[in-house]
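Encoded as structure tokens, the following chain is the form predicted alone, with no partner shown.
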Amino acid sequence: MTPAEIRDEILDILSEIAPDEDLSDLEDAKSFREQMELDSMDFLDIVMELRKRHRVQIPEDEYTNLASMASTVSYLEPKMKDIIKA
């Protein structure tokens, strides 16, 4: 997947987890928690959804890499490079 496809996938997951959030003005460099009302369970849901959809394993000690859209895409790009978007 390309970085743009990964970003779209994260937006799709966020829209499922937080359907009332307006994601249209999400700033990539700013943390998700600063911009959205996500609790730790919502954050865990993001990790679980990535695992379910793409079999991407994210060790708990690497969750900090998923703080913002920019860091999430950078972190996931090498892990998802061979995944073809359906």
The other form holds:
Amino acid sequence: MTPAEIRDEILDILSEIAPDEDLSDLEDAKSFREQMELDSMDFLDIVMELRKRHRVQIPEDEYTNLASMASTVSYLEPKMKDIIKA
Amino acid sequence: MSTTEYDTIIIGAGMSGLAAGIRLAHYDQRVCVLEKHYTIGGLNSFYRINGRNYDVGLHAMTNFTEKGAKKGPLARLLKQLRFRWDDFQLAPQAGSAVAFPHIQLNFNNDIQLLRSEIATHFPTQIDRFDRLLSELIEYDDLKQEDFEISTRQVLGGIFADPLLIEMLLCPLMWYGNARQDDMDYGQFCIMFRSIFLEGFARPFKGVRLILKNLVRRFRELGGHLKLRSGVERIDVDSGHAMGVTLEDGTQLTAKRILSSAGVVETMRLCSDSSVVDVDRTGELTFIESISVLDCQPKKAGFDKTIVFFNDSDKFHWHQPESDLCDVRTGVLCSPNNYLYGDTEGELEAGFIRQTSIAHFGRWMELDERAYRQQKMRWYDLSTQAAAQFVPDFRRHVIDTDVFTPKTIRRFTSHDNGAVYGATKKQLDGTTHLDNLYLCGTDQGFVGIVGAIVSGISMANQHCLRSDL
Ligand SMILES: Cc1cc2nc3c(=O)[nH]c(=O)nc-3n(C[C@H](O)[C@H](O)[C@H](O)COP(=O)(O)OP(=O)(O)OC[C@H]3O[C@@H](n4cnc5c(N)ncnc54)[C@H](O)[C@@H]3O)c2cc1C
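Form predicted alone done; form predicted together with its partner chain now:
Okay, now the whole complex, with that chain kicking things off.
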């Protein structure tokens, strides 16, 4: 997956978790916590969705990389580059 | 012989069991929910008599927050179960009250109303009320040690007027206190937030809408639901649950078991348990008197959503000393008095439901004829007691139904028909077995929203994380 495809995938996960949220003006550099008030249960859900959908494993001490869209995409890029987008 | 091995077996298809089932099935676990009764819902089911739909429990869903709210248990459960706010079609309450002799405090889903009522009726206590607001513990910060502090002691240290303490405790104990007389401070904080800071709401179609949403989602995700499948025994081998044996002899195996049957009830199911700590069993159970009116309740003068009343300055939260019921305190609720949307209109019939405290043992001892007579008698006594606090609606009544601790027991199998379960909660959900966990009422969160949140968090903590 390219960084743009990974970004789309994360958006898709976020819109599944929070279907009532308007994600069109999400700022990539700003934290999810601040913009969407995601809590620790939500972050765990992002991790589990990634595992369910793409078998990507994220160790607990690396969850902090998922703070914002920008940091998430750059963290996931090496892990997901060989995955073919369905 | 082939047996299916499940990842998780869940005991009970009430709110907590179904919610846990959805989480696990969503993450591709093989899950089976086993329910003893012929229908789902547990303490909060529904039924139909004489062509009318009745809810067993539902007065109100607590923890109401508006669409778009990002915090609080409702927002959390919607996200975790992947529902939209609109799926639950929640309409907020019209307005409620706590009524004691010669004094009434009104409240609604905006804490400012309660605050101004206290400022008016208890002018010397309003600063203290603000202090209480600032000292409430957050949902996520509750720990077992703080949880069990005496609420009466905490409030006694804040307020100087005992009447205000009783009036604040009355609705919170009514909607979620398993202990008699006093309340765990953790439970108080949970109930205070869920009732006064968040609030009451109801779907136009009642509890069936919530249950249908939950069960449909669970099935779509591939979960198995078996009704009329009471668990007779949890099969234990050296501190580990191997699976369950059902009442009809069927054996099922699983990597782990999550039980919403209650802490004492679950311990009793374990094949290794010789002594069960029955002291934990709750004693508080209720009768519910349902009146069907010939008009909308507000036409009969009853315009509140919920009224909590008590007939003296001291709130009576104790099982009846000598009789079948104690009607000195009660809760009246009209499901009609919610702010339903324009397209929904009004409920077809006028309903007023009243809950009173009852004694489990004495109701169970009655023979069939006495049971029917006592239901009628206590319907009359409870509505008569209510007439001191709300407009007398009795001449509008065209049909009635009463259900008792016996009914509650039949729907839930809970010891003593104890609606709020055991007196000591197990916040972390663990048991003496390394793969048997509790969820629902006895884990600590009560009510519909509480039970759903409990199912979700126990599923996350004990059944999903271990797979990560
Ligand atoms: C009269 C009344 C009014 C209420 N009003 C409200 C209200 O207005 N608002 C609100 O929020 N809450 C209300 N509640 C409380 C609310 O219904 C409960 O807190 C909530 O439903 C509890 O859900 P649960 O999943 O923890 O447990 P339960 O609903 O008790 O579910 C447990 C399930 O396990 C099943 N079970 C037990 N033993 C076995 C076994 N051995 N094998 C298989 N299955 C078994 C039971 O049959 C049951 O279905 C009310 C309750 C009552 C009784």
